[in-house]
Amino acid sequence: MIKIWGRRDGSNVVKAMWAVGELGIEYDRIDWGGKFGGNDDPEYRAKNPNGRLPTLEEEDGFILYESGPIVRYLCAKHSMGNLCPDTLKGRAEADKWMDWSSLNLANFNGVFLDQFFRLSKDQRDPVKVDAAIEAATKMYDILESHLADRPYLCGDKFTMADIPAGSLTYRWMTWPDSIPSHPNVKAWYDRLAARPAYQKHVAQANNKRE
């Protein structure tokens, strides 16, 4: 049984857990970080010197941190040719979208957390919120165009490419104010949101913040 270190609502933890859920892997998730603390625990730092989350630990002692590599590793190990494309070009395409999503969609996610969970209404910064929406809209414009002729980021089927973008898009779609219309993105998101593993490890984790 693998171990995943990280609280269930951690922005990067949900990516790893969504992959675990899709793959049907038995796991023990250990509450870590946030109100649970532990990031600076010496034993944890020995596993992950960055002190961040998530961290994967396998029974044979193999340890891996950073959510992207964890998703890639688990999908390659347990779902080669399905969640992990088995051609060089297919894998590169999936890697491209995984990196693109983490680089370009995470900023909005951070602003959402700051402005709507960590700050009271009178402390919110409308300038920062508007700037985050404007920047994210440009990225979702790109996704909108890309998804015009395909149901998922890499084509006709769900792959690991959809996991970072899909997990980060949860907060965009649940933004308390109106967001610009992206019908292709919405249709793609609805397909992801219908997946049982998404409902359990992304939607429910974010709805029941710890």
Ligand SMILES: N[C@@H](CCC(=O)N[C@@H](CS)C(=O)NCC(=O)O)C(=O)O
Given for the second form:
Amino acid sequence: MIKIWGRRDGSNVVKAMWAVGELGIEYDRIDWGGKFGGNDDPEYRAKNPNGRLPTLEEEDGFILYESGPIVRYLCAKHSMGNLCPDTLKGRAEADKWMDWSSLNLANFNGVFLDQFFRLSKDQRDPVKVDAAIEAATKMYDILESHLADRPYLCGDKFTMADIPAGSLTYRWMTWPDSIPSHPNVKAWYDRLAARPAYQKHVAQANNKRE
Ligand SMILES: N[C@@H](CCC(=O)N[C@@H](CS)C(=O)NCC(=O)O)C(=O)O
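Having gone through the form predicted alone, I am curious about the other one (the form predicted together with this ligand); can you provide its structure?
Then the entire complex follows, led off by the chain already shown.
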């Protein structure tokens, strides 16, 4: 059985776990990092010198850190031609969206977490919140155009390309205040949110705003 080291609500852990859920792989997820600690444990550092989450460990001793590569590896191993596109161009396209999402959609998540979970109401900075919304809106404008004539990022089928973007969009879509409307993004998000693995590993794993 594979092991995934990482607390279930870490945004990068969520990505890996959603892939694990989609693939139906048996797993043992070990609560690690955050309030559970352990990142500086020498044995853990030997597996992941960054002391970050998630880390994948397979029974034969194979170890992999970095959430994007974990998603790619598991999808290529267990779902080639389905979650992992099996053409060179198809795979490059999926890689593009995975990297694009991790680079461009994560900041909003970070600001949301800082402002609404880590700081008290009177410590919140509306300027930072507004700047994060403005920057994210430009990125969702790009997704909005891309999703105008396809249901998923790589076309007709759900693939690994949707995993980083879809998991990072959870907070955007559950943002309680008004955010600019992106109907194509909303329709895509609703398709993802209807997936049992999304419900279990993304929606239920993300801690809720007070
Ligand atoms: N680029 C890394 C980033 C890993 C990362 O920063 N993970 C966060 C959790 S999402 C972490 O380890 N934070 C420290 C902690 O939770 O203890 C990846 O995608 O896996």
